[in-house]
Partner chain sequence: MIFLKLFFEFFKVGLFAVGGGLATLPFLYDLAYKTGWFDAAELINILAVSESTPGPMGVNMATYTGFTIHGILGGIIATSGLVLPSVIICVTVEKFLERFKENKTVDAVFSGLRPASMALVTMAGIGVITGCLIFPDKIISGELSAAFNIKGIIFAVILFLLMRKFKAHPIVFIAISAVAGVLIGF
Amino acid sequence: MKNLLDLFWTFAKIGAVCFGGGYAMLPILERELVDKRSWTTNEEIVDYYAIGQCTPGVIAVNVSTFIGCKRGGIAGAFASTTGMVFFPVIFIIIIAGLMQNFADNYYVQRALSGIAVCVCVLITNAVIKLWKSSIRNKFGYIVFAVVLMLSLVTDISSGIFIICAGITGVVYANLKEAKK
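Chain structure (the form predicted alone), given for this chain on its own:
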């Protein structure tokens, strides 16, 4: 029971202070789960991000579910997921109730503009960290360039990119292994 409460409160605290969606939460998740608590490794969390991206739902919620399942099975997954969404749901209910009254307020609009810039910085930070831990060789740069180019000029789903990149990684590893 202590483990489940620890999972719930850890993810509740993360969910309470993270704004801007899943990608903005990634540096905080990494700091809390890898650096501070050692519940996972940098390599595992990158895998969780990738899987969380290609499964339905918010990436940070998906990562919390994966970590919870790893630490406490189905009950751990439920505790972590519930914790991650607990405060955001409360905040959304409050904001939805008040937004109609303040949506046109000059100060609210300026605050939201500032928050948007901050979220861009947090997302950029997450991209840089993922870049450093994911792209380690010429193959990674090629996959990155191809996916970036195709994502800019087509409307292909990100899920398709992830599946194709995964298949490409397996084929590349098998070919590399066969050469040895």
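In this text, rigid core is short for the largest set of C-alphas that superpose within 1.5 Å between two forms. All of these numbers come straight from a predicted model, not from anything done at the bench. Residue numbers count along the first chain shown, from 1. First, how it differs from the form predicted together with its partner chain.
When the rigid core is held fixed, the Cα atom of Phe144 travels 2 angstroms or more between the two forms. When two forms of a protein are overlaid on their rigid core, residues whose CA moves 2 Å or more are considered shifted, and Val108 is one of them between the two forms. Residue displacement note: Lys132 has its CA displaced by at least 2 Å between the two forms (rigid core superposed).
Next up, the form predicted together with its partner chain. The previous block was the form predicted alone.
FYI, this one's just the chain on its own, none of its partners or other molecules.
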């Protein structure tokens, strides 16, 4: 029970400050789950993001389900996901009920302009930090470059990239094996 409450509360904290979508949440996850609690590793977080992108639903929810499930089985998955959505649901209900013009408010706009800059830096930092644990060889560089180029110039959905990259990984491993 303590484990479940812990999962709930940890993800509630993450959800409460998760601005700018699932990707911006990466550094916060890293801080809370890898640095502070050692519940997971950088490598696993990158894996969860990869799967979270090609499974249906919201990425942040998918990632919290993975980590919750790993820590506490099905009950853990529900605890972490409920935690993740807890504060956002309360905020939205308050805003929708009481502050119809919230998004147009001058101060909200100004605060968000600052947070947007912060999100840029947070994601940049996350890329720098996770680079080492996710790209280790020439093959990794090539996949990275190809996916980045294609997503810059085309509208292919991220799920397709992930699936193709997975298949490429298997093909590459088999080719390497065959060469030996």
